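Here we start with a single chain on its own, the form predicted on its own, put down as structure tokens.
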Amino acid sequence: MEILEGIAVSPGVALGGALVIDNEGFLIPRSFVLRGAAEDEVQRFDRAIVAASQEILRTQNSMTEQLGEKVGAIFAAHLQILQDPRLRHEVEAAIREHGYSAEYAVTVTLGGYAKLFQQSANPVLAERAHDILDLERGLLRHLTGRPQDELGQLSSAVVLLAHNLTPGETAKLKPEFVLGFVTELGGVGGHTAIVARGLGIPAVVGIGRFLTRVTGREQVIVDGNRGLVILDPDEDTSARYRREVQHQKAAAAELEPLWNLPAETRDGVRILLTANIEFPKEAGACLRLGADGIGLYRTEFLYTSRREQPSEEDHFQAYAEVARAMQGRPVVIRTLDLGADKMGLAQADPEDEPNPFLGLRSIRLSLRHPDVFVPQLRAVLRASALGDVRVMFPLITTLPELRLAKEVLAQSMTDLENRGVSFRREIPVGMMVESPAAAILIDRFVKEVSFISIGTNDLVQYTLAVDRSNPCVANLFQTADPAVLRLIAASLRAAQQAGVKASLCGQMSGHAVYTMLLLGMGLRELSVPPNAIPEIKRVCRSVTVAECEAVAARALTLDSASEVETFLREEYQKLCF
């Protein structure tokens, strides 16, 4: 048995036989054509462009129908790149001026682009290489006649092991046959991860080189919750994971009656369970599962799925759809949180961003670029006329930063008034607590906002100095570290004393093992992934506040994350469901 650690990008557990996909790329030799044959090669390339465009368009339509317009927009962006006149010009020049074959011209041109991205120190740009490689493979399939949909033709259930999967390849996977997948490359913010989560396929990426040690005859466990991959598990491990899968299925059936019940403790304390979403179409599922609202509406996809900046109207249509769908329930819209591990908008030269996690990202990026920030704020304000819409600023670290963001919001209100556009002037304004700086000064911040939301993903990262997307230090990313728990507890106390509402929307909120701890520390609103709502609700309805306070008091005395985790799991297992 061999246990590998990577980056968990799509939750769930998969057990099955391995299928190794050789997708290192096409090996196209350096080949030339006679001068008189150049026009024939150009025509072959043109036909490949048409065929690849049609294939991408079909994928775009399929993904839009299954997962919504924003996932489909990934492939709309691919189509724009493929049909860019500059790309066509460079490939044709390589054929006519250098005498390259169409295949080799495509490899040289697109492979060169991908290499530049891969060599970038900025992980945002490095992840873009996968999109370029996706286009290269599509063109080469049509030029060489290689079958274009081998992954879509699977007829038995397997676990895929690959060097990398591009977004287009991932979109072709059928969840009934692909139980899970593992890749050597990849990151948490890439388009492949987004598509995998949308399809509900457990996935772990960024494992590093391991395929040379795999024969393809192994049994594999993919733990998309913990970022683990187990090759040839022993019987005890297999049995434990099989029980976990069976338990998850049985629990899902048992939880269905809770969908329409409130999250209320045994002693009558009402807990608000809101949902984290990325796409407007998720709102329907949130209502079905009994969400009290949307606690975190991520807006990055409006930027990462296209080459041009989204307009104010693009923003408004996306926000209005959710505001209407939630039927008066609160909708918290977080402004742009791009940078570092996110794909998309690059506002700084990669050479100037040697450490993008500490660079130009989130609210810093928005304040630096009002041409990006203001249209988004206007759209949020316009949507506030349609429901209980609230605005939240990410990664606030200083009071001047918060005040400047609020000034830009106020100016956006004036702009709309001058245009005669209606909006809610008393729109609640909140901030994310994601850094030690924000947590330490929280008693000052809560005087200037309507609510706070604790983002544990970045809070853990910055408190423990651990890059959460780096598999080399993934084991050091400990959500239950005592230092992190103290910052959370202090933030909740300050909010309560100031009469300011507080929520928690990081990964921590979506794991039921932490629910008693969070309630015991005073949290009364959690924003969780939609599919986690029933389980979190079940815990809330099984405990009293006093029991939770006792758990929190004990947890805060422990010395390490492992001790806290062990204690919380023991307490969770004591609950009688």
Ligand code: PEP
The other form holds:
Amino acid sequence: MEILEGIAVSPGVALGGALVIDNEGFLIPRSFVLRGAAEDEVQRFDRAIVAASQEILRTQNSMTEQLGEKVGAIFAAHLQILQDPRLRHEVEAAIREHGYSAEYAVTVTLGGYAKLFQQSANPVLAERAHDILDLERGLLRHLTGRPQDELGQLSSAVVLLAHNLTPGETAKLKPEFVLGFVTELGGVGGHTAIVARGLGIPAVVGIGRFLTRVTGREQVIVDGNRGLVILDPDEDTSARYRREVQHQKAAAAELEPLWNLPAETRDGVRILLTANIEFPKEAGACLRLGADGIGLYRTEFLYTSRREQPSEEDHFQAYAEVARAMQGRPVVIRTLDLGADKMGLAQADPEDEPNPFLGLRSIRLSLRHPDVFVPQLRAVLRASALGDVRVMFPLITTLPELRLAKEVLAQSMTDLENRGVSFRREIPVGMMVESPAAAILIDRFVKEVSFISIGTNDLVQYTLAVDRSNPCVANLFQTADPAVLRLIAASLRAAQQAGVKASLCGQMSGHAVYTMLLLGMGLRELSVPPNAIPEIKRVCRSVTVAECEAVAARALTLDSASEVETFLREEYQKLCF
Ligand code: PEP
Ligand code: MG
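Show the other one: the form predicted in complex with phosphoenolpyruvate (PEP), since we just had the form predicted on its own.
Then the entire complex follows, led off by the chain already shown.
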């Protein structure tokens, strides 16, 4: 048995036989065509462009239908690159001027672009290389007459192991046959990860080199919750994971009757259970699962689907869709949290970021680029006329930063008024508490916002000085560390004293083992990933506030994250589900 650690990008657990896919290593020899044959070769290339474009269009349509416009638009962007006249001109020039074969001209030209992107220290630009390679492969398939890759034609269930999967390849995966996938490359913010989550396929990426040690006959466990991959698991481990899969299925079925019931404690305290979403299309599922609203709409994913910046109208269309779908329930739209692990503003900020999590990220980036920030704020304001829309600023660290963001919002209101556009002037304005600075000075911050939402993913990272996406220190990323708990408790106390609503939208809120602790610390709103709603609801409905307060009081006296975790797990098990 071999256990590999990577980055969990799509939750869930899968067990199955390995299918190793080569990376379609098209070895294109440096070949030339006769002088008089160049025009035929150009025509062959033109036909390949047409065929590859049709293929992408089909993928775009099916992705739009399955996952919505934003994911479909990833492929619209591919189409745009493929049909870019400059690219076409470069390939044709390589055929005509150097006498290259169409295959070789495509490899040299697109491969060259991909390499340029790959070499970028900016992770966002580096990710774009996968999109270019996707296009190169598509064109080569049509030129060489190789059949469409088999990924879309699998007929038995497997776990895919690959060096890398491009977004296009991921989109072709059929969840009924691909139980999970593992790649050597990849990061948490790439398009591939987003498509995998959308399709609901458990995935772990960024494992590093391991395929050379794999024969393809292994049984594999993909643990997309913990970022683990287990090759040839021993009987105990297999049995444990099989139980986990069974348990997940049975638990999901058992929870269905709760979908339409409120998250209310046994002693009648109503907990607001809202959802975290990335795409507007998810709003429907949130409603079905009984969400009380959207507690975190991560808008940076609007950027994953296009090469240009989204316009005010693009933002508005997305927000309007969510506001309408939620039928008057609260929708917290978080302004862009670009940078670091998220898609960056590639065009606006080409400079390298040596330390991106401490760099030009999130609200800092928005404030530096009013041309990006203002259209988003106007769109949020316009959407506020359609429902209970609220606006939230991410990664606030100083009061002047918060005030500046609010000033830009006020200016955007004036702009809209001058344009005669309707919006809700009293739109609630909140901030995320995800930097230690914000948590330490929280008593001052709460005087200037209508609500706070605690972002434990970043709060843990910055409090414990542990990079949240670095697999080497994943074991040190301890949500239940006493220092983190103390910052959460202080933030909740300050919010309560100021009469300001508080929520928690980091991953912590979606893990049922923490629910009693959080309710006991005074939290009355939790924003969780949609699929966690039923389970968290069940915990809320099984406890009293007094029981939770006792758990929290004890947990806050413990000395280490592992002690807290052990204690909370015991308490959770006592609920006897
Ligand atoms: C967080 O940091 O906890 C959070 C919810 O924001 P994100 O994960 O998008 O950084
Ligand atoms: Mg965050």
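Superpose the two forms; the largest set of C-alphas matching within 1.5 Å is the rigid core. Numbering follows the first chain given and starts at 1. Only a predicted model underlies this, so the values are computations on that prediction, with no experimental measurement involved.
> Since one rigid part pivots against the other between the two forms, find the hinge residue among G111, G328, A252, E547.
That would be A252, the one at the hinge.
> Any chance you could measure the C-alpha shift of A105 between the two forms with the core superposed, in Å?
Its C-alpha shift, to one decimal, is 2.9 Å.
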